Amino acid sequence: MKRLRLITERLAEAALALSGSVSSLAILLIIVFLFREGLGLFGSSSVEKGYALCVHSSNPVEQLTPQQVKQIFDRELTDWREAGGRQGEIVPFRFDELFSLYSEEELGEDGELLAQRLGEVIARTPDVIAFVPEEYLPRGNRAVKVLPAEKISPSAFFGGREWLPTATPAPQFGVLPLIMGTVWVSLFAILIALPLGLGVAIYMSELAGARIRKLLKPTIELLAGIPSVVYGFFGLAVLAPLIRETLHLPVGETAFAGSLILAIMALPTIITIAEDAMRRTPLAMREASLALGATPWQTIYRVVVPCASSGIMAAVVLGTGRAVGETMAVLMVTGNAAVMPHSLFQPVRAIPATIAAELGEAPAGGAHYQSLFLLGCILFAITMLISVSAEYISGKNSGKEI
């Protein structure tokens, strides 16, 4: 019997060790896959895959940045001197325009004939810049020069201010507006939720009677189980119109609306964990403080709160993680405008909402697809930084004497 129990214990230990190893390996593989897909963006061509930019061979311009290409085809950049060339009006030309210049008989069904006609257009228009498929490039035409496409660089990705991954001919992968939108919404959500959550936790732990505590605690825990999409519907149907009418804004779907919804969603986590941490403060410490002449309020903020600082910090971390990683509610109430935020009362777009909104339409393996995985890497880095900072602060606090 004793031997059977020993074998059972060893098997249980082995099963637990195996489950821990499998879980750790799965997390490691997820991280490796995330970064492998995301980092593949760097080195990709800034021009749409399968296409090229052509100019007249007499044009002195040797290379254009993705921003210049976008401005040219959006007719924001109209003179070659602004792009480093000689004076002359830029003439953007897309491949589809070839079918309006020639008849079907003139173009034929042969790709070589299409390339020949394209070469004719470029040869007789010295100031043209053509965006054409690579298979129809007029390679044997000496009047045509193919511009080398710039590679997407980390500086362009992290420092860019435009997020237009579906723009042609040069998609824009500037992630700065998305990072700023995420930081703005999450930061103000925590600034709202933390004092409220801490106040409610103190009340439930130290001031509320047993009957009120039994009523409040399950109610607050029930709020944590509400799906995020329900919070999003509430924000979209109630909160956003209220903000628009009260503050006289053009739209109510703003960063402020997102911050309020995230604050409401983070409150149950902060309250529950902080209240549990405060209730674990030894009764002897409270009695010693009161015996020394401290008032109940002095006992709370000089004894109970410092003693529960590790638990409170854990509550802040989990609440912040909920705010940073939230998707559906933020997607529904922030307006989804990928622009640099200058005010809480304007639409923004956060990183999780961008991934959720665009991943379904991004071609697998393309630059857009890889950029969304890289956004996931940024989100992972932000949450990791929050966790490490919290552990550091918690470790310092736990080492201090009360």
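Positions refer to the first chain, counted from 1. What we label the rigid core is the largest C-alpha set whose atoms superpose within 1.5 Å from one form to the other. Nothing here was measured: the structure is a model prediction, and the numbers come from that model. First, how it differs from the form predicted together with its partner chain.
- Fitting the two forms on the rigid core leaves the C-alpha of residue 281 displaced by at least 2 angstroms between these two forms.
- With a cut-off of 2 Å and the rigid core superposed, residue 180 has a Cα displacement that falls short of the cut-off between these two forms.
- In the core-superposed comparison between these two forms, the C-alpha atom of residue 315 has shifted by at least 2 angstroms.
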Contents of the next structure:
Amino acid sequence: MKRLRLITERLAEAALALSGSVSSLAILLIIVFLFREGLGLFGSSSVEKGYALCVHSSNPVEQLTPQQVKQIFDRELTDWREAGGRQGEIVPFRFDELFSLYSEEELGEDGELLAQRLGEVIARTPDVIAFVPEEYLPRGNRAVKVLPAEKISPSAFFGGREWLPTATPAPQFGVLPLIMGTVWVSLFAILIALPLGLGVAIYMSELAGARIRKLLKPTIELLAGIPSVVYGFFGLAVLAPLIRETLHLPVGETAFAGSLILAIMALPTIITIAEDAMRRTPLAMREASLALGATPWQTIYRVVVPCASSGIMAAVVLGTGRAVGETMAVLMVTGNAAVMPHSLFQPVRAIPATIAAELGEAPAGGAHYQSLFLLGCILFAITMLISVSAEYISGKNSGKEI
Amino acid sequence: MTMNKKTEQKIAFALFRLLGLLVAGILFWILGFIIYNGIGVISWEFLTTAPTEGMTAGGIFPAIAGTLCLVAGSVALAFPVGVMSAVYMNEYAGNNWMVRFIRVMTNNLGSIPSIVFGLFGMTLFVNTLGFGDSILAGSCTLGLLVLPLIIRTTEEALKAIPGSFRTGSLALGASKLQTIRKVVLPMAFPNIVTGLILSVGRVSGETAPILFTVAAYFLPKLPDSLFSQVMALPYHLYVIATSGTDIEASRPIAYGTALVLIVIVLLMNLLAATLRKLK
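Please give the corresponding structure for the form predicted together with its partner chain, as opposed to the form predicted alone shown earlier.
Up next: the whole complex, starting with the chain shown before.
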């Protein structure tokens, strides 16, 4: 009997310890799975999977960067000289053009002559560059030279200024516009939310009576509880039209609208943490300040706020974390244009919103899919950094208590 | 000094009062806007029928049912694990590096953006474990998301129990497990339930984690197993607000859906607040 009880106790403790490790395990798994998918991007080819680029064998060009390929097919780069070849106007050729050049009979009933015809086209056009499925490559044809597909490099990913993940033949995975979008939207959200939140925190901790505090506290908790998609809907239905009309913009869905919504969403975090920090200011310090003849306001900004400064810092950092990771509200109100932002009053696209908007359409395992996971990794790293630094800051704060 | 310090104080304090009012005003603006526009849409029919005519008419019943499934599933997974985890941290492990590590990890888990949970749920639950887009995959993802909230509230509830109760129980010859089961947990129960209620509110509003793990664009039938896809309220609101067949025509439905979501969150907050007061 006693032994049985001992065994149950031991088993229960083991089960409890196991549960205790779940959150650590989850983080570990998130890291493993996210990075496994995301880092796969750097091994994959910059040309769409299953396709190849080929030129005439007399063409001296051996390699093209993804950006050059994109420019060629967009007709922005028109002469081979600009791509490191000899003079001659580039003739971009897409596979489907074959069907307008040849009749069905010439291509063969089951398409068995496709490769041969393709070889003919390339052989008679010395300045051609063709984008074709690998299975129809005219392999035996001496006039055809296949360009090796370049791998997507970390520098192209982190330094690229173009995010065109579905462009053919060369999708562009430049993450800078998305990072800048996130930075702009979050930065201005915090710039709006910080003075507001700090003011309310001072009001709640120093000025408001117990009754008002009792009313304001649940109000702020409610503000934190409203789902982000409802904020997004509110921004879409109210803020965006309001901004468009008052500022006479072509569209209201701008970085500014996103910042406003994010500011409202970050307010509860900032207010709660800053207020807690201010309340922890020892009474003795306030009394000493008042006894020296300072007014309550002077006491607040010379004693209470400096004393709570690291708590306020933590509030700002955590508020930023909330803003950076917010998905739905930003997705719904910022207009989602993946371009480098130049002003607050234009549509931008943030990292989380990009993942939410594009993952559904990205084929699993492809470069686009992997690039979205890599965005997830970036987001994960940023929020981890924020979370750890907030812990460090508030850890310093608790050591300062008297 | 150019300004009298009394005047300065008056101006500053007036400003702070104004800011306090402003924040309350923002909340009432948002709530008022949604309640004002949504209340006319809510009817028994709206709550109990499926969407019709390309989601521009009819109700939102499948979305409500789907959200209920997800709430039940995720809480059923996260609540026991969260409570046990908190019991281990507070009752078994002392204040050693292990507990500090778990606490830091729990905090970090709580700070990960919801879209990252969505990505993770998609690779692990949907693809690697082969659950597919299903209630099970969605519940697992949402369960991980609310785990930190449950652990934190349970830990606080356990910390509030004075140590004398534990020593008293142990002195009477009860084992540690018995003490926890018969003394500590029942006493902490109301506060633990508060955490449960808050996590129900949180789960019912999350969109990003379910985008790629469970949510269906339009599926006017009830789920028949753990492996079926469902519609969900927050995703439904997102869909009809941004990409429905006719955005103008489906606006009233969007207001109604937003109102239902807000009412759920309000109710949960209210319930949690009352429970806290009862103690």
